[in-house]
Each structure stands twice: as C-alpha cells, then as structure tokens.
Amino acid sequence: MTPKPKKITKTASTASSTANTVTQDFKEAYRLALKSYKEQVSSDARLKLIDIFCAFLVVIAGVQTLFMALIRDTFPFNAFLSGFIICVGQFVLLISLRLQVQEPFEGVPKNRAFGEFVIASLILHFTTLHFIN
C-alpha cells in the first residue's frame, strides 16, 4: 500500500504575512536602488543627461509603435522599422557609453569612449537612413 500524500493547507494569515513580507522586501529594494541611483547622478551630471536621453528614446519608440497600431497600416514599413531600429540602437550605444563614463574600462580613457560612441552613432544613423530608401 502506498502512503497518501499529506495535504498542505495554508491559512489566510500565513498567506497574507508572506505577501506583506514580499511587499516590504520589494519596497526596501526599490528604496535602496533609488538611493544608489541618486548618489550616482549627484556625483556626475553626465549620467543624468544620458539617462534622460535613454528615457526619451524609449518614449519615441513607444510613440512610433503606438502610431503604427492606431493607423492599422504598415505602408511605410521601412520608415517605421528604421525609426524603431534607430531608437533601439541608440539606446544600446548610450547604455554602453554610460557604463564607460561611470567606471572607465581599463586602458580606455573617457574621451576615447565618447569618440567611439559618436562614430558608432554616425554609422547607425547612416545605415538606417539608407534603409528607408
């Protein structure tokens, strides 16, 4: 004869205390992350500028996608795709620049990192400009 598995029952108070603990942990983690971010940004204003530009790119990509969904037409699909690719590509380049500005890589000065960012941005824009037709 095989033994019957035991039923696991949770009381409502146990479930609510677990939910409260998770919520409190999340709030604490969010507070610490926000505090750490504010310390980073207060020490270097360039990081704040990069973050604002990243947020702007996310909003522009969302607006483009929403526009395509609202008009329900993909006629200028190359233009939409090119605009969306520019937003995503520039976002990725900005995040890599932010990482290099925050903590420079060994052997790569900040000026060189910015120069590489500019050259990569120009290549990205020329490529997507030619993709539009």
Second form
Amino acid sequence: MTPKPKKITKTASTASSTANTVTQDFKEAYRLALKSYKEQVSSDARLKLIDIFCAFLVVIAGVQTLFMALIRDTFPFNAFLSGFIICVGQFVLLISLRLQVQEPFEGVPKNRAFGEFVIASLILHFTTLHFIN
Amino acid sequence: MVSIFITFFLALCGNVYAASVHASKTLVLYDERLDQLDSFSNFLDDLKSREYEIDYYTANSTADIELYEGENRLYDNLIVLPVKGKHINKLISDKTLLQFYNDGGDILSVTSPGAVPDSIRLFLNQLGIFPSPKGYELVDNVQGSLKIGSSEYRGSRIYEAKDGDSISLSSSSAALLDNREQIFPILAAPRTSYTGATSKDPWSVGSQGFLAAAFQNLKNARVAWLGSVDFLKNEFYGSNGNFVQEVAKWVFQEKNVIKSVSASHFHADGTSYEEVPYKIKDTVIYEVGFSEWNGEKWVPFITDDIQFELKMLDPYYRLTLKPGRQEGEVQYYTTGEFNLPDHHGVFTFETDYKRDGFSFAVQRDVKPIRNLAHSEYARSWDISNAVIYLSSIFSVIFAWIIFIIFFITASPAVSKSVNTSKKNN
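Beyond the form predicted alone, can we have the form predicted together with the partner chain?
Now the full complex is given, and it begins with the chain already shown.
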C-alpha cells in the first residue's frame, strides 16, 4: 500500500516540472518575439507608424461596440456598421501594406504597393461615408 | 339622414310639432270590452296638450288597422293598450309591429296580466322582453298592496326618481329581461314580490322581474313596455302620472334625443386628409359635434364621457374627448393633438356614443394611414445615438490622412516614387 502515494507524488512532481518548462518556453518565446519585433520596428519607422494606426483602429472599433452594448440598442444600425467596417477594412489594408513594406511581393514594387493602399483606402472611405444612412 | 333633416325642418318651421323631434301622429289601439277610453283621459289629455294628433282604434271593430299606406308609414307613434282575444293577431301581426318599429315608429306597449295578445308577446320577445304568461300576476304578500317605492327605479335618464316617489297599481304582470345593451330597465318589481299563478312555479322572484322596460334599436326607434294598464288610468294618475308622462316623452322622442354631427379629422396644422394623406406618426386632431333635442329645438349637448376610438380591428387609441368650441346648436368635442400610431393600414376614426336612455350616436370614417416612403426616415445625422459612430468614422479618416503624411515624410524615397508609380499605372 505504501509505494502507491510515492508514485503519485512522483508523477505530480514531473507534471509540475513539465508545466514549469512549458511556461518557461512560453516566456522565452514571448521574449524572443518581442525582441525580434522591436528589432524589426526600430529598423523601419514606417512599420511603427502602421502598428500605431492599427492599435488606434482596434480601440475605435472597441469603443463603438461597447457603446452599442451599453445602450442595448443597435439603432441606427447602418451608422454602426459603417463605423465598424471602416475600422476593420482599414486594418486589413494596413496589414497588407505592412507585409509589402516589410518584404515586397514578387513583381510588385513598394511604391506601387503604397499607391494601391491609398486608392483602396479612398474607395473604402467613399463606400463607408455613403453607407452611413 | 334625410328623415332627420325633414323632421328637423318641420320642427323648425311649424310649431305644430313642438314637443317631439319627429311628427306626433299617434294611433291608440285599445279594447272597449276591457277599458273605456275615458279611464285614460288624463294621460291622453296630457299628450294632446303637447300637440299629439291621436287616432283611436278599438279592437272589437271589424275595420282593418291601417298603419301603412303603400310604403308610407301613416303613424309616428303607436300606443297598444291591453287587448283581449285572438282577433287582434290577425289585425296586427308581430311582423307588422316589427316592420313599423324598424321603419322608425315608436311603440308604447301596455299589457295587463289578463290580456297579452300573441302578436304583442312575440314582438316583445324578439326584443328580449318576456312578460309573464296569461294568468300570472305580481303578488306582494309582505306589503299587501302593490306600492313601488323610489328604490326600485332603474334607468335614471328616462325617469329620475325623487325621494318619496311611488307607483301604485292594483294588478300588474312582470317581465324578465334579456341581457342586451339596447334594453333599459325602468322600474323593477319590489324585492318582496313575486310573479305567480295558482299551483304553478313563479315566473319571476323579487327584483328579478321588471314592471317597465325600454328598448331602443340601432336606428334609435324606441319601445317602452309597461306591465300594467293601471299606470295610465285616471284613478292612479295622481301617483303614476308624472312617471308615465316621462316614459311617454322618452318613447315618443321628446327627450334624451341626441345626435352627433360633422365629425372631422385633420392634420394638427389644419390641412385636411384630402390635401395631405396621413402617414404613420403624423400629428392629427379629431373633433365631433353633439346636439340635444330639448323639446323645442336642438341645443348643444354637454357631457364629459364621449370617447373617440382609432381602430384597426383593435382600438389603437381610446381617447376621452374634451369639450371645445360651441357653434349655434352644436357643442364640439375634440381630442386635441395626438400622434397616429406607428403602424400603417386602414383605420377607422370612430365615436360610438351609446348610453342608457340616450339616442345612439355613431360616427365612423375609414381612412388609410400610409407607411413612410424610403426618403422619409430620419437620417443618421438626425439621430443622437449615431454621433459616436459618425465621429469615429471621421476620426479614422482624419487619422488616415495624418498617417499618409507621416508615412511619406518618414521615407522621402517613397514619396517621390508615389508620383512615378501613379504615372506608371
């Protein structure tokens, strides 16, 4: 009867040790990711700019959703949709711009990528403004 | 409608028909074998003093009763006193009575325990008044005699009882009444009485039975039924006269006659429906005029319980109307401004004024209320909730412009090539 609890403690200790190693791994991975991100961003100021804008868009979208949840009313739903969609659409466009700034796609020069971003954004803004009502 | 105008015209022009709202040509149907006309002289003289034109017909004569000449009704009022025998059923059937009544004739029917002809009974039964069968009589063993005190009066609009008023009768029958809105009880049997015949179950017990009742159809023609001929007789006229005259005034349209006129509705700014049809949530005003016949002319009718309904199957609004302006003989009642419901469809603008003892006054107008056209909904910048969404959209666009500027200035090489790339495209 006595060896059994010993076994249990053994397995428990191994479990805790594996958990420790997993968290250690995560911490390591997080640290590395942060480090490489900081390196990446510091190399190009435009990436920083894009990330700040992305964060701003997330905040704006969050504020609108929170507002809608607080007043418990979707009316006017069109205005909410266009407000939310401009955030999402702009976010998507920014991410695709970021990918190309970081590493240009084959056959698409960086300048052209930026031009396309501008035109797509203008179309997005035009559409959103007309969707308000 | 036309007949109302004609009677109104007659009432205005000639003072001949001073009392009733319509002409007062009256036929009295009686039976010589039961009662001589002289025994009703007080009652009939009172009628004559109010310009009633009275013809008599005794039931034992062989001539036909002529209520109609072709399609035209010859009499406005019919007084049916107790008549004995089956002969009367052939002379005047229940169908004839009903036709006369449906054509707007007013009927005062008096029965007595011994004499209720089948035609009269069938007619009354159709209205929902069920007089006790032949042989049944109202008995009050507690009081001994039939003396009906003021507590038994019903329907104060037909006869408003004063303290100490009482009715004396030597014999009477009582009727059971149907539960209909058009029936107005006038006088209930005393609580200590019952209607019975020897070795039979009682017909009514206590104030279950009624000694007098009134009926008014939807065309406002009136019937009153009295359970005893003693109501009209000279020997009891001292105590009963006042009551009977009030009942006669009511049944022959001398009092409690009201009419509603010129119901109208329009936008709050005064434009009519014809100019601008209603749409949902419009602000409108409804008004309707009421007049009352005071025995000589139409006068404004003052009350506080007239209600307006805006209905589409169910009432969407039920508003108590407020008295408004008075114009000549008409008192106008108005809803004030109210908003049409947020529901489109075909609505009925209706005042349905039906009160015990008064003429029924109904005004209906059916009008559609349309839904909003696509261009009539509120725009988002009129809606306060939309401010947060609008400001976030514009802040995103503003931030995007700032972003573009910073993005270009952050790398001068790119800004140059924007132009070239545009050219290339």
